[in-house]
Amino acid sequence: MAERILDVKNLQAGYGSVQILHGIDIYVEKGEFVTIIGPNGCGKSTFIKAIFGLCTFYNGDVEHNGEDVAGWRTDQLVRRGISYVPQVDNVFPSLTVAENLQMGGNRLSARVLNERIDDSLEMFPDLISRMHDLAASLSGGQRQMLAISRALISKPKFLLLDEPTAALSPLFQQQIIDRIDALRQSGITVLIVEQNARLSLSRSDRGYVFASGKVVHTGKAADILEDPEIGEYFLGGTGE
């Protein structure tokens, strides 16, 4: 039986009294590249910030390699090889991109930190002649890229990333799923939030369809591009 990194059952959460998730159930293996899709409100970025203890749990079980992690706070969840990176606010605007890097590692020693910087610009290449840039400058998708790259500074073998090809170009719509999938390639587990669901599907072992706060189907990613009724209502076409 394969190594479950995430496996989380009948996950109930939501903002204060409000409940956006009503009993979840999703587990992500070992190397894994899963994607969540569904329409806008249907709690799929909720779902993302419940695992990372950013909204309020309410019930479930959330376990991370086999220990349960639900309510703990971000910083332990770094520590445990967990990052997340957000749809919006993912940068330091104000800041070089070597600061938002820096940002990224500010309790490692310097050699370490130079170290990782070094590592994180060889999957994002894009940023190494904008280092003392400040990140407003940047287009969309080399903040994105910038974002990614910060959270890879802690090393993680888990990423969660929540939409991270919104507002995008094309053309760096296909560059950050390519980057992601390297990533996967690389190690590292994936957890994908993403409304471009044939792009983000097309690299993706396995994917989950949400609606209303609930999970309403789940299968291989192939077998959901090819379903002809998800792809009425989610993929942009009949799927055929």
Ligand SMILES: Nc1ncnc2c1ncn2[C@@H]1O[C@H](COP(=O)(O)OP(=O)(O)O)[C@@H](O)[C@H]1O
Given for the second form:
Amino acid sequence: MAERILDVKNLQAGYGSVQILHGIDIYVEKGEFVTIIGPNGCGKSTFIKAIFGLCTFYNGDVEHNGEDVAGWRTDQLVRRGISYVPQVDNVFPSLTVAENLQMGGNRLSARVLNERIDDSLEMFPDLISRMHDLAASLSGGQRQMLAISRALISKPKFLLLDEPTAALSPLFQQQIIDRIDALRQSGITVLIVEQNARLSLSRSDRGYVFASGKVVHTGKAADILEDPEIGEYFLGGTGE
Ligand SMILES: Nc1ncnc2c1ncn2[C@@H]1O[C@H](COP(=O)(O)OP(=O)(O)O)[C@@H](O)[C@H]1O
Ligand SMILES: [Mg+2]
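Give me the form predicted together with the ligand now, not the form predicted alone.
Starting with the chain above, the whole complex follows.
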């Protein structure tokens, strides 16, 4: 059996006393690209946040590379090689592009930080000419590129992305998914929540469908894409 980078069983989590996730089972194998889809408000962002130590953990098993990390703090998870790109507010608009990238590695020495920034810009060269501009001046697509670049500064092995193509033009959606796919080709395991489900599933190995804080369906991405019932509800009809 392939090694699991993430193995979640019966995860129950929420915000304070408000329970949102009611027993989630999900696994991700090393090297996989896995997409979570589901209607607004069903707990997709909450799940990603729960994995990254940003929610209230109640119960369940969360293993990362076979190690029990349930309830761990975010900084501990980052040190284990997990990184996260939030759905909103994922760049500091009043800082420059360079400063945003530096924030991704504020514990690193200047030399290592600069190397990491150079590495991450290799994946997103569009940002090179914008390094001294404020993040506020970037287009939506460039902001997402910056947010992902920043998440790469910690050299993650496992990248969690929350709706990285939301509110982007189809051209930028495609570009962002292409770059994420390239990251996966480079050896980073990818778990993504996507509104543009068809596009993301087309690059995924497997998918999960959430509803009301539970997993209601899972399978190979190709099968989910062809499932008429799921297509009708989540994929925008039968596609082009
Ligand atoms: N910080 C929060 N405190 C309390 N409830 C929240 C918070 N964030 C989200 N929720 C609630 O959790 C539920 C799931 O939200 P979310 O995980 O963002 O859904 P999705 O990402 O699938 O659209 C929603 O009912 C939402 O109102
Ligand atoms: Mg969300």
